[in-house]
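A lone chain, given as structure tokens: the form predicted on its own.
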Amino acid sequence: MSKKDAQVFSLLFAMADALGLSEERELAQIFGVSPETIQNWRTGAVGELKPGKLAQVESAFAAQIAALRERAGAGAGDLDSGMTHLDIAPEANPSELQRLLRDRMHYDYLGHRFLYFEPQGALAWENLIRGGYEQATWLAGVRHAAREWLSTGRAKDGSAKGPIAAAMGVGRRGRTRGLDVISLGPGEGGKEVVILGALEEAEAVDPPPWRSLTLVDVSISLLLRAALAARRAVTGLPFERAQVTAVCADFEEGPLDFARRLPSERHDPDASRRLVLILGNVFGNVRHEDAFVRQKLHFLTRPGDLLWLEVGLRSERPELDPVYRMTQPSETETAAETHRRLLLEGPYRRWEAALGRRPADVRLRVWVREDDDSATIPGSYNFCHDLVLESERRAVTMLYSRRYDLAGLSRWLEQRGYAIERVEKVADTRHVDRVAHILLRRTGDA
């Protein structure tokens, strides 16, 4: 056997190891050959492929990665049809939630991951979104933050202007990481779509060896079109970089097993980078912070890794946010208020539905908190939506909103471990900056 020849049946094996095939008998099945033939293949005792045999295994690795392709949910089939591949964690089965919340109701608090996980939340949520949330404004920032975060333009140093271009090596030849994207709450993946467009662009430069996204939420109907979504806009790239998955799993209380089977996780860690997107003040919503930052955060971060955060800023007073008029009485109503009150009372609408209620005097009240446990990162304030439940006369929060001073903010995420490498303020159709997006990188454990 020639030393070409000997390459090429390397080649082969090793392909075939990296595709899960390493058996003889399931070789040979799926080349058509005898398993004394692949024997004799790996022993050198064939001295080459006719072209006839050459070209059946081409066609059996082109059918494995097409069958790899269409078990990940990127068949054109499935995004011409709308089907899209889902995994569930088993905390975020609906029918676990369901349970969990009736549990929960006697509690104080519930939390933002039950206004969503059913369809009737989800449509409400929507809703809100399309109806005076001003998310044109808000998508437009994201796209500007993403472009500038990506630029390929060099530095002086010879890295890339961009401090996600830079860190993973784009322009660096032969040495660009792979990455692995990660949404926490990606609700219905608008804002997704838009940095997934920036890194196609940032790519095209240098493209890495790999490409992930990794969409996690609770709420299956906006993450199967959050999916989809994703999925038709990577559908021309190769295959390395079109890698979707969309999990069902409770990312603030969960176990994040969906972390484990990241592509990174079978890499060398400077041979890759992680980027995790927690947009649409989706941290602002987290019960406790510094639990979520210390166990979740930590768990899907390493050193050299990046999260981007995008937050509610801090009005110089808080009757000057758009969301303070909730907190006075009022006769009126708008029509986002009518959504944010729908959104915020289903979960106990449908809880006296499965229990066969009568529905119940229940009101909404939107209430500032600040310098207490709600609200623990200096200069930050929160805005606090219970729900008043008359005839029991208690409340229970459903939802945390908090807003927050960019400089002491700042501050907190680097005494947990998070360097800022850039801010992007966005403000809203009044001029006034309302919204911060902050890219930071993990330098270690705090």
Ligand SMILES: C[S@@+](CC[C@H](N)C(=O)[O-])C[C@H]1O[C@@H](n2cnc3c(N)ncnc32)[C@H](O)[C@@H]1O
Contents of the next structure:
Amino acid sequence: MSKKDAQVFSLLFAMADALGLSEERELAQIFGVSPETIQNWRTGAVGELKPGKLAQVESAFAAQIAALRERAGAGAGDLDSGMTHLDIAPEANPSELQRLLRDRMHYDYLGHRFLYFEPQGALAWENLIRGGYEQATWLAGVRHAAREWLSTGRAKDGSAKGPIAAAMGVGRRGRTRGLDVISLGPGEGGKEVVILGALEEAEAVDPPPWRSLTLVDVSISLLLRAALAARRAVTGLPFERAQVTAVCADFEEGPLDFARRLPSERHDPDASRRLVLILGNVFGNVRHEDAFVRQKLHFLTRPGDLLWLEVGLRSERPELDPVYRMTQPSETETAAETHRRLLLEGPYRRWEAALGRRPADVRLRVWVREDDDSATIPGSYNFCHDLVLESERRAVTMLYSRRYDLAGLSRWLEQRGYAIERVEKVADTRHVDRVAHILLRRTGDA
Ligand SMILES: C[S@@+](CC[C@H](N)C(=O)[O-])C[C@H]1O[C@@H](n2cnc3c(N)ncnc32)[C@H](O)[C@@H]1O
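Return one more block: the form predicted together with the ligand, after the form predicted on its own shown previously.
Once more the chain from above appears, this time first in line as the rest of the complex follows.
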């Protein structure tokens, strides 16, 4: 057998091996030949493939890849019909979460992970962003930041002007890196779709070897919507190079096992970058920011990787924040406030209904906490959302919603090994800066 032919056979077996086919019998079956023929291909007793056999091998490989595609829920048929593939970590199994909720109902802190995992909570979130939440403004803010940070125009040193495009090496011949985007708490995924669109525009100049998007959320209802919308938004790269993975997992308390499956795990660290998205002030909702950064974000990022935070800003006058109104006694409630209240009462109401209890007298209390263990980042304060259980004479915290001072937060993040690359502020319809998008680069261990 010539060296060239030997290389073709070696490639054929390596491909089959990568697809999980190494048994002689299996190979014979999928290529439509006898096991002896496979033996002859391996030993070199056959010099080259006849045209008919070559066509059989080609179509067998194509069928295997199509089957993988179907298994990943990325077939064209699935996209049309809305069938969606989902991976579920054990801690995020809805009945496991319900059990945890039951166990913790007697504690003083429940937290935001319980707000959306049931369908009613997910629907309450969708109602909230549909009315009075200014969602169009926040989506426009994401679009603007994504375009700036993915700009492929040239800086003086020849790198791309946009820091995400530069980190990927876009425009540097032969050096574009693969990108793993990981979104923690995407909800219904509207912002991720916007970011995918901007990525596709930037990559048109210089496509990366691969790009993946991993959506991580405990809410199955919201994840399904996010995953389908994101899969439909991928048009620039072929499926094999642009996977969208939906993972139902707890990013605050779970082990983040999905990270072991990221494509960047299989390549040299410098051949890829990761971009972790934490949008919609989810960072301001976690219980302990310090533990979250040190244990979870450090695990997900490597030096050189990027972190995109969208956080709520502290306003000069707290009364300019729409949530402030909820801290004050009032006889009336706006539609947005009603959706917020329903969202926050929901887990308690469903828990008492499951136990067959009569609806208790509960009241939502929103109050400002500052300089305590719920607001440790300098300059931040916390709109703490509690349910007051009147008959039990106690309260349970459902949600932290912090507002940050940009300088205080930036210093705090820098001390933990994240350098600020860019900041874009977003004003609401009354021209008050309410949100900041912060792009950070992991510098090293701190
Ligand atoms: C406010 S919502 C959606 C925010 C969205 N990123 C945005 O910008 O509109 C927060 C999402 O985080 C999810 N979430 C909260 N805590 C979580 C946790 N510990 N693990 C996984 N998902 C969580 C919720 O299920 C919800 O979908």
